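Only one chain comes next, encoded as structure tokens, the form predicted on its own.
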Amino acid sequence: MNPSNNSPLSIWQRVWRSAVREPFTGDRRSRLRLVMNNLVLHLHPSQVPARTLRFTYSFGLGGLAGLLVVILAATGMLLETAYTPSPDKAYTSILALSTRIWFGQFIRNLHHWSGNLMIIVVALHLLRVFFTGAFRAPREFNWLVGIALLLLTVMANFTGYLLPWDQLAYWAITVGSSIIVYVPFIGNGLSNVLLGGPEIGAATLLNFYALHISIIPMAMLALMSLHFWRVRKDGGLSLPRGVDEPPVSKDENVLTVADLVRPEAVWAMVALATLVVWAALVNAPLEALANPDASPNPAKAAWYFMGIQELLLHFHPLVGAIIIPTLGLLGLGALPYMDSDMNSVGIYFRSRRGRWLALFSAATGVLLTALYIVLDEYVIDFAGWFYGLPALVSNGILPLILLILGIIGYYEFVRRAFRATKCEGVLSVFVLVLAGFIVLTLVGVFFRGAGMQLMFPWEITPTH
């Protein structure tokens, strides 16, 4: 029955009633179980902490990453109707939607630029994370997710980079499964697997594509349900605070309807509106047909893969490739174990000292790297001066004890020079690291041509 006029529902109206029990009527307790009794919705608690809706604090980048995986699976699956992946037919249908298929070459690019964005928005999401020091009790275990969270994104973009079958994926992807061969004892097995032969083909292709659709997707998803869910269990997100206010326990609460699902949404639609108009402006890059006997030069890596392929020129490639990026990971999974003061949550860089250090760390890592990168280039030559030692001990041990007792002896005298805390030693060092990775990449994609030369960009001829 209606319950205003008591007259009998419509049919219309008894379909929309076993859908929705609960009318909308905008007030308090209508919200409230409204955010309870939606799938979505009920992502969040029912009510959230005023302060937490600063936009300031957190960007919306969890939310803009969540946003990329709807559009990824959506243009995916588009994507998916035209697409055989073979290697005879793989390029042909990447050209068919850009001549024969209605849209076909803006979902491409909608796909594409999404999915390269996704990598930078996570990256950026783990930085806020760690920068307001939202990873500690009890949000360790969450920000481990994050880490492998942030891995399966880049290997969801790595996997589809190939798909497209031209040259620039062909080489791309040669370079970057070439690392997997210096994986110690089960490098080689490893890469045969992943190919699934000893070189890319056919079978790779199938590989690849068979983990792009579907493994890392099915993965991600559980991954993101464990995430939230933790986000929900560990208390939400921490309070942000300003560089002198005192430890905040309780904030005044508000609705999530329609405090946070309102600025969401329109938050979403403006990236969706940016991103739908530089996927209709820049088309996503589609070289000639791959040509296993004509490489370019030089064959580059996914521009997210260039800092480690730049590594490999400055160290033994089992140090450059694999020992120094693990020693990263594992780093970056045991910072909320060695950084446990609870007094700086929610503060940008920890205290105003933190953020005279971030900057001074910044400087000193891009400076150094850039120097080291020019010297090793001119004059630097480890393998001279250790003449008879194996390469991996002349090219590969030395430098790498170099680069730790380096590390160490920056946190030592960030801590007595600057009388730095422990936290704020170790944000020291992580910003130091991660300055000195990016411009890493940063020279690999601009600064490196013909023969992984290193010249500047104007000087570097297009080869492909």
Contents of the next structure:
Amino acid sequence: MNPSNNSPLSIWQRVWRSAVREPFTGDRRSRLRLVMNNLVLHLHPSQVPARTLRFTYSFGLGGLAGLLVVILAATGMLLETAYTPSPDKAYTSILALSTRIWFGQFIRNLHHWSGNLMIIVVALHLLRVFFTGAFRAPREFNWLVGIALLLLTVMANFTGYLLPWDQLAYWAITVGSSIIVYVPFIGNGLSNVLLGGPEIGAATLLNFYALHISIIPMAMLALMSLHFWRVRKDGGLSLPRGVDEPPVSKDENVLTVADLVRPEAVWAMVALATLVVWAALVNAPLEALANPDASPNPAKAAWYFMGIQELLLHFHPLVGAIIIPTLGLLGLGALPYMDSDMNSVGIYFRSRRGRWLALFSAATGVLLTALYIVLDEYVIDFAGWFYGLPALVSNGILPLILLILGIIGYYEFVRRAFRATKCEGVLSVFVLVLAGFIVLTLVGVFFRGAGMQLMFPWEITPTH
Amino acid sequence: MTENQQRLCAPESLHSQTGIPRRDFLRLGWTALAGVAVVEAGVVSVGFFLPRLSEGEFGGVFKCGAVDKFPNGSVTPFNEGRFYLVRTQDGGFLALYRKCTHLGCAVPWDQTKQQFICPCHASVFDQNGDVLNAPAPRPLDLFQVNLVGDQVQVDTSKQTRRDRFDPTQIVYPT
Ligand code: FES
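Switch over from the form predicted on its own to the form predicted together with the partner chain, please.
Now the full complex is given, and it begins with the chain already shown.
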């Protein structure tokens, strides 16, 4: 390739050259070609607009999720060798991790916390993309792929939750998978297939194991490839803008090596170090061996399903567990197709008014949801007030219609009272619902004690 | 000349005038076959996940013992079989699946209160499994009780849902 280089190459140099065709010299051309010729770096374009490097725009959340996938794959593969997916061996093989295998407990901790953290990181990534308006054309489809990846992340966590086969796992999965039974018509069949029987047993453990270690990871790998590829196809990150900044079509480019790669590497190192310290200090939970004869009180689903479990306390199960989450997901997927205001792409919360409205809607959502939960505990009793009606109507359809009317009303209110644009209205409703969901989750996790009674966290005494 | 050629090459001249064009027919055929293949693969995959039940475990038939072993008004737990064998005051049998119809917790029998009280979200059921207290949406599911001679057998392979308790669900020894 380099004709001036006449000296014969040693065998090692030849092997090295066969893998890395062009030696890296550090000049501009070499930097560009490094990105193009390297499989991993090639996820990036060879140059990127300088302003997309602002950390406070993307917070590196997508990359962080990618890093977590790598950590999870590496630790997961190690754990596979130590684990036996059968009801009489699973628990002891988890115990053996802390007694018989070097760093076994640490690797399990790292896997456990990375998995949980990934749900949060992926959710925050989704919020970042929404709040900066980056989901709009041409990125609508990648928004959908992202939602699918969020669902897969939750499913990966859910299937992994059962594997330690302790009381926590057994009953959280029992409660979580019982929600499926409420799907109309096919719910029972669906749950039978997933669990491999009417309740959790050896077949369930094997089903979940297969889903957790191969089926879901494979699906994620495929969708992640699509997701990353689309980011490039759709023109990279959307360009950040200040509230009063005019839109820029062209921006000064910088080289990916090393202006993008360097901060990425630093962020990855910081995240990795934090996780390692956390995993060294905080053990993943492990309770007593699963006992199908004794449910704990209260029995709670995994934290990421507590919002839905809390909804179940307030609505007929069909509405609380199936219809509302489905409507929520559909709404999420429809966002880029309903809201196509291209003027605010790149501006956090759309505009000055948008920022104010987001704050206002968050406060409203928190207050209304908390108020409703307390009132529903002591005052509201749809089933009693409309005694003659079937529970599905009185405690399901009726409050659902009120809820939907309330959301539409809020949209109209924001539009009229604050003269919000359409897209600021959508933003307000999104934040309102999001705040509500977060409150539901927090109440479910921290404010529900024995018998799922409403109480303060310090009053709750766990019974097992 | 040009016009003539166009007419000659027009797709209409390549296939019969009636019915679906050949090209469309083939495309439809391939699509249908691909669809069938996908469905087949799906059915095969689901089959792998389906219940795999074995004898003597939960999901099989349980031999509970002689009829006389169970006094009237008693509730006997069979943990292996995940059910309670209930003998009603008038001597009939009911096999209640102990899985709460709300979110699936194991419901214990409270001997002093003579009720099933779910620890998870406080659903209450009476001796027949009927709901006394929500959130459970329906009574406890039933298993089939078979009386073979004077022996009680419970088939746990299939649970029966019911919207309410009614006396025809009770099985009486003859
Ligand atoms: S699972 Fe029994 S009341 Fe909820």
